[in-house]
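Presented as structure tokens, the chain that follows is alone, the form predicted on its own.
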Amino acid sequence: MIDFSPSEDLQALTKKVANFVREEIVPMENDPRQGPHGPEESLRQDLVSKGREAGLLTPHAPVEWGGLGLDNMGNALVFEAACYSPLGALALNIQAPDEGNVHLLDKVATDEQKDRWLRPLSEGRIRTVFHMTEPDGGAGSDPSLMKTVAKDDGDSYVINGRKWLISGIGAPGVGLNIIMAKTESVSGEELGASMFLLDGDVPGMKIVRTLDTMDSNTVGAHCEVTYDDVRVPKDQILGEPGKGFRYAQIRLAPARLTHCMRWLGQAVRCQEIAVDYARERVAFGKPIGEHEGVGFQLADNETDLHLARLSTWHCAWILDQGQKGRRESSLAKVFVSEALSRVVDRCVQVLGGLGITADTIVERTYRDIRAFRIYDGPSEVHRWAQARDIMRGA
């Protein structure tokens, strides 16, 4: 039997995070430095300062690079507690895509690259951007369709192409761009996809437009970007040329899982708000929570939250055993994203008219969490991959 019981130290840390978020971060949720394209960089810096002062910054990063060195099970508890507020991930420096890029750099980057980018990232001094998704039939759910090309040109590579839905690039504070591109030799031979590391200010890289999206929780929003003869020195390739897709898998499994951890925190918050309202709001002679139509929705929420948490913890445990966890993270991502979407949707319904207003955090979470079923692979792609494995007997 798997023992999910946290150590006393981890329990204490989780409680500290929960208290910090409720006391320091929740009161900042109405800060005017938030808009349809996400929080401003100055707000992120203020939140990071609070996390740093509390000694809670970047809990998932290795200690030698400025983090707390938690394993995946530790992250599961701390991330959920941190994301009780939609600003909690920023305060602890565990927001996407930075969180996943910390793991990627730790596993693949050279010591020189880590000192240049991982250290300031772990210390909350820079943000990072991961460039993968493309429009117009390019790389998305099928990364093999990648059209952005990096061509060998002596002591460097030259990148040309276009990507979109690139999260976080449209605001100051970006210190590292990680660009996925199809690699070609001098003669034009395809060498596979590679990852390239570039500083924040890159000649030849241009933001074409900022996309208007449902969610509003990313500093720098989501943008469309073009690359016109962007030159990258060969010592700024991440890992080995042609192994970009392999490295992407290193990043994807834990990144899918930490999305589950973070959204659990916000779904729990929505459930608490719905339960409090169901106890106070009276209709037809009694609190609405005593009517089965409402009470059953709250009960279903508790079921979904419980099973989503168990699914997340189980996958975290598997990763901590040194297993790849590809299939488990895929299963967790599908189930948890859909279960938590149901939870938040029911909370809106329980709140009635109040639920569609900005008077509670539920309306914002409802808009933000919808994207969870799409990024890092839509549910349909994960189901397709699972069905393929089933038919192969894998």
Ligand SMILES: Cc1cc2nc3c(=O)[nH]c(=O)nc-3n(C[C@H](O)[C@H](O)[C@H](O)COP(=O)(O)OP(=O)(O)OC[C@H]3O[C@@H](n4cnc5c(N)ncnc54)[C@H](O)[C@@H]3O)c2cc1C
Given for the second form:
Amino acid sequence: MIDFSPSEDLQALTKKVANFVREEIVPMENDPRQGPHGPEESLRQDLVSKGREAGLLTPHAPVEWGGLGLDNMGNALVFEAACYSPLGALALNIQAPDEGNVHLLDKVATDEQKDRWLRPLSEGRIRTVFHMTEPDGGAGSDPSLMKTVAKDDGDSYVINGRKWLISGIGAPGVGLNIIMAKTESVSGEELGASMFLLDGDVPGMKIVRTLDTMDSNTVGAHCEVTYDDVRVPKDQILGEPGKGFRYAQIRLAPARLTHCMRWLGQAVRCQEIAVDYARERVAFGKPIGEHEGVGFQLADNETDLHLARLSTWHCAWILDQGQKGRRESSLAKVFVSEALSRVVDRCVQVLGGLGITADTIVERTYRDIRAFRIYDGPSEVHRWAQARDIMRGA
Ligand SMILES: Cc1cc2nc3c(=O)[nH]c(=O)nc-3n(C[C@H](O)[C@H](O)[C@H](O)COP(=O)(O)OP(=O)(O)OC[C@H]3O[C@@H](n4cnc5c(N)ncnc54)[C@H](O)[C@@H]3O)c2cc1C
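Output the structure of the form predicted in complex with this ligand; the preceding block shows the form predicted on its own.
To see the whole picture, the full complex is given below, headed by that same chain.
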């Protein structure tokens, strides 16, 4: 039987997070250290300091590496409460890609690697970057198209190639780059993709450009990067050579789900703002929420929020049972990303002209949430994979 009822400790923690975000983080939402390429690193550090003082930092990381050690159901409640504000994820150190990288390092890295990178990451002292996607026909929805190559050169690998849409790399504070590349032996034999761990400052790695994108919620934005004879000592490979795609799957199922949890929090806030407006704003003799055209949009939002939460919790529960949850996380990712996009879109509509101004967080949420239907697998790719499973009776 599925039991979603949270323990008393978890209820208390969720309440603490909700109060912390409302009292400490919401008042910072108009901090001027935010622009089209995201919040500045100094703002992130101020937010992390607040999260640390409150004892709420990195709730998903294991206790031994500096986190609170929550399971997936715990994350579901706490992440939603934290992301009531667009700055809440930074304050609790649960922003992508750092959040997913914590999980990946915890599951695959050696103790030495964990000490070097997982500990400072969990303590909010560094940010991390995940390099997979490529321009010019390389790795994207289909990662097997990867062109970046890491060649075995004796005691190290040498990486050459180009990637783009690499989040977070365009600002100070990066202490770890996780680079995926096709691996070749000394004799040129293909060994499959591997993951490599490199410090923040990497000789031979260059940011070619910072992309101008419709979202603006990532410290360090999204960049195009080149690797020109980047040398990685062999003890900085993550796990075993050739197992990169398997490790990417370990990272993906929980990472998809935590996107659902975070966006749920922000969509709930948008709905609150829309409901307040619909109660206050009078047109044609009554509050606009009493006109069916508006009231039904608010009702549809409640349905989408409710089902998005159920889908997220169900998948969290499955992962907590020790199952891989690949199929469920894929289903949840498609449904939740599309349901919450509908919610935020309706909120813009209910707010009228106010909805397209930056006077509420609805406008930035509308811009930021669009990419959720693309990253960690576009909706169509998830549907295609599901359809393939259906047709072969899997
Ligand atoms: C905001 C944001 C942040 C990102 N951050 C990172 C990051 O930090 N690191 C990183 O490595 N990458 C990152 N990405 C890249 C992201 O992972 C890719 O955009 C995603 O995997 C899709 O790849 P693509 O952009 O190359 O799209 P393409 O592979 O070119 O696909 C284009 C479209 O084709 C359609 N399509 C593809 N395959 C199928 C199919 N089988 N059936 C039906 N339709 C299909 C889909 O509609 C898809 O949207 C980020 C992307 C965004 C938008």
